[in-house]
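Heads up, the chain below is alone and in the form predicted on its own; it's given as structure tokens.
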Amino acid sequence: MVKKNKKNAKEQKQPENVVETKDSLILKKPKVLTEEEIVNGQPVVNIGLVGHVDHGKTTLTERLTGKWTDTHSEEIKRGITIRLGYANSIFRKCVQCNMFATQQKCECGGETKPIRKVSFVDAPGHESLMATMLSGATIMDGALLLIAANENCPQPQTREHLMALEIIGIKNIVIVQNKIDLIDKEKALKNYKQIKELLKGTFFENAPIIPISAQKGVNVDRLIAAIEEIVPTPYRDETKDPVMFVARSFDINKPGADLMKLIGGVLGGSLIQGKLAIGDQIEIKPGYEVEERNQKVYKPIRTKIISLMTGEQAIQEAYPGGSIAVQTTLDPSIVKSDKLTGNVVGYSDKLPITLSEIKLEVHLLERVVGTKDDVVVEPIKKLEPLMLNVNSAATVGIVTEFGKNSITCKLKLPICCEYGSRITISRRLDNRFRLIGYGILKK
């Protein structure tokens, strides 16, 4: 979503096809695409799947996309999502019965027509991986909050993820009451009431609650209908200089590959504005760490785009919207194992400056999010380490100065972001970082 600049709101002329809502700009009438453009093109929206661990996020992603996103060896071994997973899906509608689907053939036997291509971001639910979830949330245009119907609600990370979505500014969400096949009607209604109580008083109080079974495929058509209604295609400015948030980085070469046939490193993420094309020269910031005069500093990386992918589809140009993969001329060792996650990609000298020290206007919550007990958020202390998330980056900041509503932090890892950006703040409690509020980046 593109946030409205309130200071210059009256001076800015909106495109004719754009309508302003309370929180963002959306398209009145999204560009009409042909069936071929939808199928072979880039997704137009990113939708996150968030919630407590083992509530069915990865199973639902597979049900909607046909792809199992837990592919890392440790994910398979432990049975949980550790890294952000990405998969695309084409939403369709039956020409015969108007039912929503993801398959070319409807259950009624009729043909389905593609209506929108979406990209799903499968975020981890485990409490120790909250930073990964927060990093992924910054590229989401909407979200599905999964809640298992066979457990009491809320679970600790259910509440934490809900609060995180509100803090980051994701307003368009659908509540997914999953695993209804494991309980009877009475327990399902009890769980539904618990969900309504959780949402009471939040921005999401009137969010739709869709009961489904991701495992059995029950009510998935109703879920797609709710997504189509709640998560619109946002307006994005393609005329601006490109800005891409890197959420993953890969070495896709197999062990023992011929040195003469090595493929350059790949960056995965989402374009927030502008567009990228094959052959573009790009800059990556903050970049890589070097030592100068006995001090560690970060230098931008410059490289060239060799190819672009969205899902399994090769594209010539990438636009703001769904997740993309950018193959570069970089040495694979530079990008492997998500080394460049949190970086920002754009044209040389067009990106924000790299910051190793930041000042934040702080907004703290009344209660710590994610703990079983009711813990009051205490004031931030000098020299306290805080986990800070901005764009797709996660870093630790040591508080060097603090005032009534502001703090200054020296960062362990530098960040590249615009002044005015919203940064989530987490504090270490019981050996875990817990969400306690957010800050606005000030000069």
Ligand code: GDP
Given for the second form:
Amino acid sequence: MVKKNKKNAKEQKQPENVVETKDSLILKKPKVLTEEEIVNGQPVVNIGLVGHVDHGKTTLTERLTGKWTDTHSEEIKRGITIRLGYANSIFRKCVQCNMFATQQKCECGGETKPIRKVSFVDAPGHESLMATMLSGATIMDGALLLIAANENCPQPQTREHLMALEIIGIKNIVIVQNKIDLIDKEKALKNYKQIKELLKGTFFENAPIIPISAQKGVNVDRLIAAIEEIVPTPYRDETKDPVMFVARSFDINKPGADLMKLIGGVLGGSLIQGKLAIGDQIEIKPGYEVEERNQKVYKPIRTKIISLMTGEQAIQEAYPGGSIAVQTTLDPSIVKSDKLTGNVVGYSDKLPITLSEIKLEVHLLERVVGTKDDVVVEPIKKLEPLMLNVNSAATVGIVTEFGKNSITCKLKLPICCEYGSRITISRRLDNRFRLIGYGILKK
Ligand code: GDP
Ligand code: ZN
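Having seen the form predicted on its own, please provide the structure of the form predicted together with the named molecule.
Time for the whole complex; same chain goes first.
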């Protein structure tokens, strides 16, 4: 297991109205939103759905949000989530019986009142899509780890995702024991014990385990209650310069659209700090690749914000928290098909520098997770290609130098990120990248 590194290099002195709890930074007196502000505003928290393929992440996302996130044609064909899916949900509480719900009418017949708007990030569970899962994980404030109760636990990516959450430092998780409609009590208990065994010795030893059926809608109210208890709205500094991690980028024009009516490229992601507003001039880094004097270099892209959306809702200003979509004046061909995924958005000249060579202080795991058999993590070798994930970016780094606890890598795609950031390290084993540890970005 990973050494619990409580002191994050990014940690700073907090303002007075912020408290540090066991797991997170939260506001002492959170701003109370009106019902209208909750319903029409931006989600205040990002919750990831992770776990092995087919354990029910997309089904649960639909149950909680009413939205089927698996909408890409390729995803439908292969029946698995390939990209990150986003969907918002309004959590509600019944005024009559106090039960949690997502519907306006409670099962008891009473009215429900909105309490919090939540953004869900549905991460793919297939072993070949670990990079996408890791990109999504950096914006998660908490996560639901789905475990199918009708299968033996742990399945490979159940362990790998759990380890990834621990490495990235996501502390608030709820274990969802799904598909309980398929098993009897005895099997459920056996599965529960296996889950407990899996969690033993990890940071998540005491995480709640909620049995549900995502498909039949059983116990979803208890799951919402657990999320409300375990994943508080974190404190984020709105007064700092904005930093947004781009998780998706799209061309939203219909094929064959009138050239004069083309809508500018859209960036999807989350603000980590600061605010963005319509009309803001923004910079996107690393940006795009150009050749200068026979050398490939990256140039930041400058553009302007035309509109802001959260889910289907237009907003004037965007805050740190749930996922947002930023429409720009960019040529849609620059952003289409997730071309700008992994970029960072902020004000011009206020973002960290772009790096194409990095030095990392390395922390390796003892064993590789995610494989069927236990494999010991061998030391990193010179010229070895590693997959590195930071913020929402994934890149391959070739190891050019290595010491006892540090490496230098030349990156295939440059990254834009702060010194002190945590970067996950995966290595190629049996034709797949497997998580083997993390590094801290050094000057
Ligand atoms: P994902 O790969 O984790 O996103 O899993 P999906 O949501 O695509 O679900 C995989 C399969 O399991 C689908 O056929 C679902 O209909 C089914 N499934 C999901 N949740 C449940 C459940 O609670 N009970 C039963 N019986 N089937 C479920
Ligand atoms: Zn009720």
